[in-house]
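One chain follows as structure tokens, the form predicted on its own.
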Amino acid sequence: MKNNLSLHTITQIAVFIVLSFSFYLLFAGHSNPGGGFIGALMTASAIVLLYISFDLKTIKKVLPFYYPYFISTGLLIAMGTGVSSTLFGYPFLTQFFEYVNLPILGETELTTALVFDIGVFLVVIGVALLIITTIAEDED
């Protein structure tokens, strides 16, 4: 399969749109269907796309990530989101949110449930794809 040019074709168009569904499901998340485990499934099933259609070791060339990293980063992110209202004398992961406006966006709402959405995305992406990766690993 390391030829298939119709394959590898497809497979970059489709990993497009995945990808970019997965983010739009991110950010919409916290107000709407979707958020950081959704997102995250579908990104990391757009990449998994890549690894069957690609081999695994031409996508780790291209995609030099320690997933490792990913999961405690959206760990830290998560914890500190929950950690940083009890700083401020509210309960554990109290949200805030203020409306502001952005020069091509307009009015926009920020949120720390974003923030814990992005950290819960980097945990489930990197816990995905460490365990794909490993066991595609091992049938090698």
Given for the second form:
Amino acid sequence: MKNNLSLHTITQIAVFIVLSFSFYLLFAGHSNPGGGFIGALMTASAIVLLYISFDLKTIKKVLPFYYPYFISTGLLIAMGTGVSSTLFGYPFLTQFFEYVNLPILGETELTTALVFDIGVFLVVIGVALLIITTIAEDED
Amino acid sequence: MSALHIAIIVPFLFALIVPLLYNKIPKIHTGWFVLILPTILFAYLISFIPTLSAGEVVVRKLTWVPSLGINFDIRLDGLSLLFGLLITGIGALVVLYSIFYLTKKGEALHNFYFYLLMFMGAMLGVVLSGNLMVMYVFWELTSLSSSLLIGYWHHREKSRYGAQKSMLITVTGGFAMLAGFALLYVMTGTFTITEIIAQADVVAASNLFIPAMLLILLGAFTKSAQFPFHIWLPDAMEAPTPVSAYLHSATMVKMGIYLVARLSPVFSGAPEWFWIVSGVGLLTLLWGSFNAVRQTDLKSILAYSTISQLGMLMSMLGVGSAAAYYGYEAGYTAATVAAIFHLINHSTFKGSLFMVAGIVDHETGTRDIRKLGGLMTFMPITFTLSIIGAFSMAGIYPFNGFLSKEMFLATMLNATEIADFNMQTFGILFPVIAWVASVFTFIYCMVLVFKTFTGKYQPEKLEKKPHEAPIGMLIPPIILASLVVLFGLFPNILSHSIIEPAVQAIYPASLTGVEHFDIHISAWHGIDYAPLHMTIGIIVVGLLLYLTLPKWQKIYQYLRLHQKDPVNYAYDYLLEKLVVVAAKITNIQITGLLRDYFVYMYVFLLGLTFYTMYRFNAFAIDTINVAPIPLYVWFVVAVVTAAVIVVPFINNKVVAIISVGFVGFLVSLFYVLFRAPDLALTQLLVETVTTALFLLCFYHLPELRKEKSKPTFKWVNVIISVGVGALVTVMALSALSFGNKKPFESISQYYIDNAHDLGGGDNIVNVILVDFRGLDTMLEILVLGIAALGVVTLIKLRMSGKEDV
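Show the other one: the form predicted in complex with the partner chain, since we just had the form predicted on its own.
Then the entire complex follows, led off by the chain already shown.
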């Protein structure tokens, strides 16, 4: 599939659309369909699309990420939100939310659940891509 | 949390600091820092003596898991104080000794003191906790840390063998004990020891009395190295000598004694308890002392002697339990007093003897009595110490062992007068076994001293030129030996402060009605005193037998005892069989074929679910409340079914994967039809990613051979898969009908009502995931992360050659 011009072209455009949509899903997830898990899978599938149409070395140059860090960072964020509520005397993993007025966005809901969801998001991306790239890179 | 709680936790915290101290301050032996802790704790516990000897009991409560009745309660009474003092007091001496025994160079001191402190904390936890479950946790922690200490020189194969053995035996007993505790909970509804004791009559009347008793005794007997579980103790001598002195003579092995004493109020008075505890105790006493004589290694002699002394303590507690049967008459409680007194004495003389053995080993390079001899002139202080320790153990005046040995003989003579428990028939065995065992005890004590320190000096067989030990190694045994003499000359020093509260703890006033025990130990009872005659007999016969030892020692070869303890054969055989059987089961279970695993899982699922539904009569299918199915749903169902049926007939792998993916995408269509957009999205994306993953996998996999298997085998598969499919269908249908019949309140309503107000989100699925059930999600992503690491290790760290896993 290395020299498939139409696939390359479509991939380049589609990946952007898919990625933007996946971020939308992540942030909208609290009140609309979406969320960390779904958003992460969407992101992962976009990157998988890249891997399928281009070869591995090229992608590694473009996206020089070490996926295990995604997993550990995500876990730390998720657990951190859980622990932080205990610092204020609330039970572990108590979530809070507040409505605030932000300059451009207007009235926005800020919630610790979103932070937790970002943790989930990172872990799921890390896991999906780690598994896929490890299998794909396996030479034996 | 009280100061007593902190006293238990401090050793664990200190254990964490030890490695830092070891690394940061390498010039000073790490032991010096560690020494501070048991010294302070000892002083702290001493401060409770006035309170306790006034008859009070210190109780500190800390709720932990109140819903299960598990609380970190502390109960400091006479018995726990006695053990606490032994743990911290002997602990301090042992740490001091270890500073000189273990050199700074080449020893992993941070590991050693880490384990030792962990052990110390765990021991304090066992004796101070007033809740059986908490006690169990600490109990197992002592098994764990002692096994680590035994295996401290882990490069030696024997150390590892000994560590494994002690672990296997004591942990197995611990599990049995846990079951026993659970049975006690079933009977009484509490894990708090005092509340269980208060319901002793309920326990005694229960059907579960005997099972609970046997299970708990199993725990006590394995820990206290009672026959036939004693075999781990000699092998545990591979540990460094300070550890042997601490764990295997003074503290841990007495845990079983502690447990029996602690639960005596619950179980004593029953003939089974009386016979098992005193019978096993006497058997252990005899077997241990008989086998100690044939040993040639100093520490092995001491190991068997500890076994026999523990048996002796156990038998005294057994006889003492008769007191409960006879309304707590002083004649019977005397056995328990003797046990407590001997427990203290044993810790002093055996602790010093172990240290003496360590000194001999340290300064000559060997512990083999065939190589030793004539060390008296080189090590006069050590020689004196060994005489004090060994003569006390042999029961010779004026040392403390003489007093407790006489009390022991007296209780065994008293036991013959018990009118019940079939004692008219078998009672005579008690003093006879006690006397014979004491003769052997006398012999090995003499061997211990005279074979090492007198006789011919053989410098050519020794690794080092012997000389007296450094002062730091001598101070701890000197202290212990002074106590031996002190308690021997003034036996009542401890009567009021330590022994009386301890006996009071074993015979609580709530059961006995005795508010205060008045204990007086005297050395002289007049010339007509029967135990005195027995003692004289022991010394005379023992001396004769010791002098003629080479002549009758052949008896051990004749009895085939000259190599290793016969029980060891059983242990080794069982261990070997365990490995073989485990390998067989593994081979059946883990075939490496995914197909087999699916067969196991599905057969299990079918069996379990079918039985459960049958048992609760859950096959309730009615079609009254089924919603009408629109035509387009039928259409999608037909397409899905067709796609499923096609899959097995496709030969091309890629096409097969895509058609399986097709099924998945169609399922997400169902979610859309039934208005579950979140699920639909998830299903769609999971399907996309897994299809990509599958394609990748198959792209890299080699072309597989055509599968050839017998048709009959395939039929089994067909039956299983059809069965599973049918079962799931029936389950779904009957769940629907069942729900209609017994209208439980739907849990979804709660989330619908509260998602916005409590969680601040309108997407209920998401609010449930991140808020209401956030812990689930957190652990799920944790599992996901672990699974990813698993995949990576499987692929990246694959064995390169043709090694067999």
